[in-house]
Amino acid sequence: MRSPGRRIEDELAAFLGREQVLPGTAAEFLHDATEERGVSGWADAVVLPRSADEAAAALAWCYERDVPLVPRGGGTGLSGGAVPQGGVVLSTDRLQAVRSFVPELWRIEVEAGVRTADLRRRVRENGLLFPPDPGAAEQSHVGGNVATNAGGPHAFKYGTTGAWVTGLEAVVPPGDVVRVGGTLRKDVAGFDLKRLLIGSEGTLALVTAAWLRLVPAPESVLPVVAFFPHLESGCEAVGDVVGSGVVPAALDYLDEGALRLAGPSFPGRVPEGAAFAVLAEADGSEAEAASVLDDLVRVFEGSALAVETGFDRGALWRWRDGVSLAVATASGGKVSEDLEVPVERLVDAVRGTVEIGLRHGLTGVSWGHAGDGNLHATFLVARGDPSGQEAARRACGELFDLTRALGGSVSGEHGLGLLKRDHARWSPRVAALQRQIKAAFDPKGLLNPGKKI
């Protein structure tokens, strides 16, 4: 007797064509970046459509037969949002067309499978900038960035992905291709469905293409790193920058633990006694960037051990991108959560991460986007250590409680997905509205079930 999974695979292949369907055992489609935490799934089949119409046909097939469908981009998510719990995985790998690009009007339309780094390179070659810069840019897809409203270091000045989306093409149940927004910069003729889909994590629709706005690339970009003797002075400096009216392009931080682990590869000198580092960047015309840099240095010099400029920008951000790996390497693994607090409570969240870790016998460290109050609170756990994973799970529960007590959110940019769906706390009425929105788009509850809500 054939298994249900094999039957679904065969029937889908007969309907869509064998070249579009892979077995559900294709391992690369069964996990995302949470694999290091032991999170993986299972599927009955994997579909790789080449167009929005083929994606719609796959969704219609699934909807008619009550088969769950899990949209998947580059698989770089950190909340388990693309991990299937059965059903069909629909990958955007083959949706890679640039449908239109009008540099003189600062806009581009791309399909969901275009990689973030490829998009940024393409527009940069034409003197333009697509500012959102989430991690894993060489692997992440535009569609996945839209689905999670991904951020990154430069969201401080430029905003998250959603701020740059003017329109979307998406497939909605039971299998219709719809377009909301487009090339217009203003449109209040109806409810803002585009904004509903942005950040919906594939639970309302499958994004197949996006219209994006662009801006001219800055003439000059000048990084600066400041090192502080303790957490309090570093966080105070961050608050001083925010309150001063100076607008750096990025305002990131590393706490003492993260700096200790990542510091050896820093492309400069880490002064003795440094317990907090702030990475900032000034951009604009040459005069604007120089002025902002001077203002940042002036703010930092009041309490910093050292303020360093003149970095090779590429080397500095490659180092910053490698902080997560450096931290994980220290113990063979980590459990990291994406939290958001008011910027004036950053010091409490950073300190709390360390204290909560100690209570559970774990080393707690953090780094992240200081200007946004967005921290990647992390506990070091050896990979494959079940007792350590369980301790980290309990510690994360305390972290979420602390975050809410500080007036924050359990997710600033990674989404709720599978791992944090039960940790969002809404009032009963807001929770009911969330469920009603889900039901309006997906009455059978087959799109990415078990995620977000």
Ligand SMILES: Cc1cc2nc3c(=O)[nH]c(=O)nc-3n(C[C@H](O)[C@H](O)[C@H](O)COP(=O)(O)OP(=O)(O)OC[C@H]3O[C@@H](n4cnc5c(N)ncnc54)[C@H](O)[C@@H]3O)c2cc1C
Contents of the next structure:
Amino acid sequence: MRSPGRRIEDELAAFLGREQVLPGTAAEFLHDATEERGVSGWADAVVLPRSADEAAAALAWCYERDVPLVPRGGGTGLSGGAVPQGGVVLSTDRLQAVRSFVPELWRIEVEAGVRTADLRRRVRENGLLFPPDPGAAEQSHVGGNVATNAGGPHAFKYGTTGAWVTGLEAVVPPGDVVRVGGTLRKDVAGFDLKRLLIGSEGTLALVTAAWLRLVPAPESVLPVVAFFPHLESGCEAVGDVVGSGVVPAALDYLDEGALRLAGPSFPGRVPEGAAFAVLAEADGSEAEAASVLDDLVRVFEGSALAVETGFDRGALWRWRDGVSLAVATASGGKVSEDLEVPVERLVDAVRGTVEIGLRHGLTGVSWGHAGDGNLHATFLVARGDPSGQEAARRACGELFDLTRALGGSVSGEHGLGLLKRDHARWSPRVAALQRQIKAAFDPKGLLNPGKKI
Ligand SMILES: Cc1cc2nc3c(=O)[nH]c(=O)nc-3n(C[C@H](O)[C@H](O)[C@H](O)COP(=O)(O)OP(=O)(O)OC[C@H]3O[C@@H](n4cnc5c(N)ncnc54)[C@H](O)[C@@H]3O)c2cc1C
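Requested next: the structure of the form predicted in complex with the ligand (the form predicted on its own having been shown above).
Every component of the complex follows; first up is the chain already shown.
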């Protein structure tokens, strides 16, 4: 029971130590990357545990007193998943240790608060690659990537974060530290609880550490960008790449609107009349990468206006990472969704985004991971324009209907969080199973309540 009259912050500080607790007003813990859509929350306290045991103690304290707890990583989420609606925010900022790293066995165990870019740099220095590369890598945490099963451009060849997790340490209600999996690369004994936690958006457990597998870094990586005169020919080229058996590491796209807004900073020449761009990458040994690049160029040359190679890879990906910002800058803000459709329906989803936007008086553009059928469908809306935001909300509802009609999912990368929790559709039986899984882990419903389901 909580002591009457004492604030949650003070009680937690008395229990965990003053240095581990911040006031609930600590603004940087109350929003995530959905802030540009006006989403923010409130909290009673923020805790910063230094170990899994301290995190377990914080959850046990909350569980005993019916206080909600919201796990938080780098706060780069795009669905409001880490935005609290009261209760305690548990930040993984101080869980930063690399617990073990065995380069010769291609594996590493890191705490949940290690930043994605730091992990990628650390293993790269040892000739290895951790392939998942979500956009905000300097801020996002490994725990947040696991909790959202984050993807990124190179998920096309290498899969999303979950494909690289062999084990997790997590705190589960009412406050127990558990380990599921470990360094084993295969393990089919029992149900795969690790897989359930991956992508669970902090609603089943708090991830405190992860065992990750790695691969030797490719010797050579060669980008290519092809520009097409129409959406249709561009999407057809994407299908041709997939159908040809060539395996690029990444297969991204920009539609005409995104190209118009981000094109001026492209580190190369955008040809006149370009209405669709495909950015692909060939990797492997020098000979393999060169051969895949040749194959890609051959496929693209069939219908492209121009096919460009020889880029400075860093400059090209910096530009690609900046597309979102370039689009937002055009009208002072945007509302973006991360739809997922079967790759052969990409053309319909890209066209549909523009058409739905027009119906609502909005400019609709998209870009994303073409090979995965994953599009960042976006409406340009000035920040702080309530009627524009309302139009975008209605347009997004139509987008979700279209996505479902195309056999897709309302979220391919960012999760349901707060913003899309009402938009996933399951059959009654599947919905019941989802609720039962939640109840099995979190019978009181205190872990990130109001998110995902
Ligand atoms: C510019 C930009 C580019 C992006 N590009 C991509 C991309 O290419 N691909 C992609 O998939 N995503 C992308 N994202 C979304 C986001 O970066 C990823 O989802 C990222 O993995 C979130 O990590 P985080 O640490 O910031 O998580 P947070 O935002 O802190 O949290 C996200 C969710 O995970 C939960 N959570 C966080 N940590 C834990 C934990 N330790 N245990 C349990 N639950 C936890 C939170 O409760 C919340 O529900 C992008 C975001 C931005 C801002």
